[in-house]
Every structure is written in C-alpha cells, then in structure tokens.
Amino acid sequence: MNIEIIAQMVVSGALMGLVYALIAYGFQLTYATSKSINFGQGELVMLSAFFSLTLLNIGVPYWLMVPGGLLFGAALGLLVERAGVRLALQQKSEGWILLTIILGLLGFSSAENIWGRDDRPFPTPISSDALHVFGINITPLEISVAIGVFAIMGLVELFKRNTLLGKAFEAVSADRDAAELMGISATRTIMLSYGLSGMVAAMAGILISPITTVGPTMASALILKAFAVAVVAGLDSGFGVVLVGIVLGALESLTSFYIGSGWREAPGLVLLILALAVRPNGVFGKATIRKV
C-alpha cells in the first residue's frame, strides 16, 4: 500500500470535508438561537453560486463578486427566516421543517428556470495547476478553498464574541428566555442567525464552483453530508465540525478509491446512523439536561 498515494487521497478529500463543515457551521447558527435548521440550506448554496456567477458574466470583478454573493446569500436567508421559520417558531410549532424545504424545492425550480438545467463552469483567477508539496499534489485552488472556510468561520466567530449584537447572538443562544428579559429581541437576533447561515451557504458555493461547476443539483449530495458532520460533530459544538468534516472528507476519498465509487456516501451516512443510535447530541455535543 503505497503510503503518498494514502497521503493524497486524505488530502485531498479533508479539503472536500471542509465545505461539508461550512455548510454544517450554517446548520449550528440558526440552531444556536431558534433551535431550527433551514432544510433548503443546499438551494441558498447553490442560488448563491448561480447569483455569483451572473456577476461575473455581467463583468463585476472577482474580488467585488465575493461580497455581492455573499450579501445575496445574508438576503436568501433573511427571506426564508421571515418566510418559513418566523411563524411557525411563534406558534411554537415544527412548521418550519416543511416550509424550508418548500421553500428549497422553489429555489430550485426557480434556479431551472432563470439559468436553465445544465451545468456550467465557474471562472476562477486562482491557479489549478498542481504543486508537488511532500510527495502530495495540491493546487492552489484547493487551498483557498481551506482559506476561504477558516476566514469565513473565523470572521464570523469574532463578530459573535466582540460586538454587541454578536453579544445578543450568544446570549439568546445560551438562554432565549432570560436574553429577553434583559431586552434582547430574540426575533432579531434568529433573524441575523438566518442572515449569517445565508452568507456562509454562499460562501460555499462560491468555494465550491470551481471545482464542481456551478448547476441546480450541484448543492444536492452536499448538504446530505453536511447534515451528517453537523449531526455527528453536534449541532452546538461550535468549530467541532471541522474535524468531523475533515475525517468524513477523508474516509469518503480513501472509500472511493479502494472499493469503488459507488461507496462514496457510505461512510457519511454510517457516522449519522452511529451517531443517532449511540450518541445523539454528537461527539462534541453538550448533553441535555432535563428537569424532572
């Protein structure tokens, strides 16, 4: 078993797992403060791609391409917040769970119609030319892919933690009730958790279209396997599911290339079944405590 050949395949495919970390990251957000998830998450990828592409297809530079993606994307998830979630939390109900996915089956019949069904490429001004680094070939490509999810990560954690209304994001994430009495508006701050999920959707298409090219179902195995490192890394375990998303990534390439591609989604959806059976609130999850 050659040993550079292992190194490449584990590489490689943490890159990949890193996107399903970003997308998960944007599950962990709105989770934190409305104990929701939006299900259509993968559309708001994908629309953002599609979004950020006609910019630069209009001639909008790439480096003024990035913000406009992702303010579209802060925009998408306002709207499914105050068209889907709003609601349906006020009458303390599950209604959000069919009206997001509604809500992502319109994006994507919408996304058919604007910009057609095929697939198109997403010009890059970054390099894809290989560079032999320890045996390993990487490109540039990919690594502003990991530069790209650790800024994005990163950014938004310091805004949580060093101003006011990142303030008000963590103190309705740790208590809605008693962050209300103390007169934070908790349907603000769910709405900027649905602003910020947005954005980091965005940025992941924007990451990810190089690569993949940029089409209607390009966001559809994603957020399957988004939704497995989320589940398996804990939906309030912060920057837990970068591991999970590095380790699914990796055992997803090696799995491809050892048994087949055909097993590619296996190894996600074994962690979810394992991580639903014997440890429901994640590896890195906080257990709930229940007053009886």
Given for the second form:
Amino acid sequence: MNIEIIAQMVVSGALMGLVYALIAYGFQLTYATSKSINFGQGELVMLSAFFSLTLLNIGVPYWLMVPGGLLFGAALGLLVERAGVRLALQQKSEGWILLTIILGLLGFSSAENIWGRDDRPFPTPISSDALHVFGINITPLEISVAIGVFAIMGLVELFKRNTLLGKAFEAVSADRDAAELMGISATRTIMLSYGLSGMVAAMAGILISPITTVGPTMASALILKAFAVAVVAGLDSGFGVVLVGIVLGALESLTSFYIGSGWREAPGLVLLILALAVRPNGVFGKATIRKV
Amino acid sequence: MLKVENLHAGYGSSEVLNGVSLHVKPGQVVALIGANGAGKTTTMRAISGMIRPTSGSVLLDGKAAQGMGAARIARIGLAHAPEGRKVFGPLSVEDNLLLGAFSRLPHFFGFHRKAEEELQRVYELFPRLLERRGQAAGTLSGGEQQMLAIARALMAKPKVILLDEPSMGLAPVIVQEVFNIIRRLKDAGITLLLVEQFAKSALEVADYAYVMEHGQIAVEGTPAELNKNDRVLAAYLG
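Moving from the form predicted alone to the form predicted together with its partner chain:
Next comes the full complex, this chain leading.
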C-alpha cells in the first residue's frame, strides 16, 4: 500500500463527499422548519443542471449562469413546497413523502422529454489540469467544488444568523407555535426553507456537472448518498453533514480502489443501515426529548 | 380594547369553551381565574388564534380578529405570552427579544438599530436579561425564561398582552417577583389579560376579574366584589 495513493483517494473522495454534504444540508433546511424533506431533491439537482447547461448553450456567460441556475433551483424548490408539501402539511399528514416522490418523477420525465436521455458534457472555464500538491494530484475544478460548497453554505448560514428573517427561520425551527405568536408566518418560513433548499440543490448540480456530465439519471446515485449522509449525521446536526460527507466520500473511493469499483456504493448503504439501527437521530443529531 | 363575545372553541370534536364573553378596557389588568380544566388557557389560545374558534367574536381595538391565523392576529397588535413560556431555546436572549418585535422591524438589515430604544426599555425593566443577552434562552432558569417571555411580548408594543400562567412551576420568591413585574406593567399603562392559578395574587393586581367554570364565565366583578362572593371565596380564595 502506498501512502500517496491512499492520500490521493481520500482527497478526491472527500471532494465528492462535500457534494453529498451540500445536498444533505438542503435536506436539513426544510427538515428544520417543517419536519419534511423533498424526496425528489435529486431531480432538482438534475433539472437545475440541465437548465444551467441550456443557459450556457444560449450564450449566457458562465458567471452569470451561476446565479441564473441558483434562482431556477430556488423556484423549483418553491414549486415543490406549493404544489406538494404544503397540501400535506395543511392536513397534518405524511402525504408529502409520496407527493415529493411524484413531483420528482414528473421532473424526471420532463427532463427526458425536453433534453433527451443522453449524458452531455458541461463546459466550464475552470481548468482541469492537475496541480501537484504534496504528491497529490488535484485539479482547480475539484478545488472549485470545495469552494462552491462552502461558499453557498456560508451564505445561507450568514443569512440565518444575521438577518431578522433568518432568526425567524430559526425560531420556527425551535417552536413553530411560539413563532406564530410573534407574527412570524410558519407557512412563509417553510416556503423560504424550500426555496433555499432548492437553491442549494442547484448549486450542487452546477458544481458536480463538469465532473460527472449532465443527464436525467445524474443525481440518482448522488441523492442516495446524500440521504445516507443526512441520516448518519442527523437531520438537525448542522455542519455535522460536512464531516460525515467527507468521511463517506473518502471511504467510497478507498473501497472502489482496493476492493473493486462495483463496491463503490457499499459504504454509504452500510453506514445508512448502521445509523438507522444504532443511532436513528444521527451521530451529531440531538436526541429528541419529549417533555410531558 | 379587547372584547370577546360568546366564544366557542375546542380541540377536535370536544368543545371546551361554551360561550365565553369578556371585556378588557384600555389600561386595565383583567384576571381570568378558575380551576384546572375550566378552559382558561383554551380561552387565551382561541383569542390569539392558536386554535380556531368555532363561533363567537373577538374584537381587538374594534377590529374583528376571530378566524385569523395567530401570526396575523399578532401583527394587528395582540401579544400572547403562552403557558409554558415557549422561549426559543437555541436562540440568544436578545434574538428572542428582537423576534418579539418581528412585525415592526425590517426583516433583513437595520433591525437592531430600529429596536434599540425598545430593547433599552425592556432591559431597564428586566436587568437580568441584559446580563444574559448573549446566552441561549434555553439555558436560563424558569423564572428568567418567564421574564423573557413577558419582555418578548412587550417588544411588540402590542395593544393587549395575554399572559398565561406566568407563575407556573416557579419558586414562591420568583412568583412574587413576577407579580411585582405585572404591577409595574400596570403602572406603565399596559393592557393585560392575565390567567392565574394564584387567584389571590391575581386579584390583588387586577382591576376586574372573571371566574371560569366548565368553559363558561361563572362569576365576574371587581376584586372587591369577588372577595365578598361566598362561592368564589370558598372555591378559589380559601
């Protein structure tokens, strides 16, 4: 075993893991306000990537495409909330699970019809010529993924901590009834959380597309791993997802290198099963304390 | 200021309130007393929109408020400090206070500056909160959390404050402190509807009082009148 190969595997796996973490972070945002998540989040990633690619194809410059793609993702998030989640939450039912899956399927077929089934390359001005850092090959493109993940999470956290609306977001997460008594509309806050979650998903799509190409199924494996990360870290674990994402990404690439590429998906699933069996609230999650 | 007429409300199919009527005039402290399960807290919840009344009317400063959501009722000037205090545990004391004024403040930037004056006033009334302004509200003692719940309601500069069981679960010394605060709010001209288990203390600060039984107002009057009422004396003030 060569230490440099291991280091290389860990670094490139960890970068992939950051994308899982980013999508898992999007799950956390909506879970915080409404205890619901969008099971069609992978389709949001994919649709936003396709939309961003279309923007590039019609001649929009890369750095203008990014905010355009993010806005599109936010709009899709709002649509999921309005057309699915809200209907179920109003009746205090768990129907949002099925509704978000259905909306996801709808998004999937729309993408196939609009953009076709083929995987397409996603052009980027960021170079993929490897740099050598301490014997590890890393491309500026990979570094841009890490920067993008932390930038968007940092922005959302800044919003939550430094604006009154962000604090209201936290208030609804902490105690929905009490927040309503302050004049904070829980419905609007939940909308906001779905918008932010959609924006985060779009960012994941834009960051990962140049590496994986864009196609209708691009996010199906991604989303499963994001789920594993969200559940293993805990849906209320905050930045715990980053750590778990990095660990899972690194484990995956080590597994596929040393055991076989067919086993790439195994660590995520094993971790998911372990977490559900041993720590359903997640490694970093707060245990639910029921007060009588 | 607050006029409630023939209010009916309940949870699911079980009706808890069978026609409650009460009236809180501007600047008055009105007490709502009664046994456990009489419907005091449900009355508060139906007024503030936490539950939808099935019938009856709630007039806040002449405006019909029944049937609106809690958030909208809060925005037209009603602040409800609910039973169990319900402070935002993970947020700091000061963030809790700022959120109390949510509907009056800009939602993105400059909200702190705009709330400064009101914050000063509230900190003057509750120096303990000033000491703990940066601390997570969930780490405060029960008494401090109650102070915060009252202060948070004041931050909205509401027309009426509903105060539900402010003494619940507190040590006797702290209960005294809570009633001192209520007295000071009264002196400052704040309009208050107060639900209390400690009927005696409640009647000492109130201008007028209602006694609830089985989801209805059984007796009403000034504290002096209620103190002379044999039934009330025996049941609640004995």
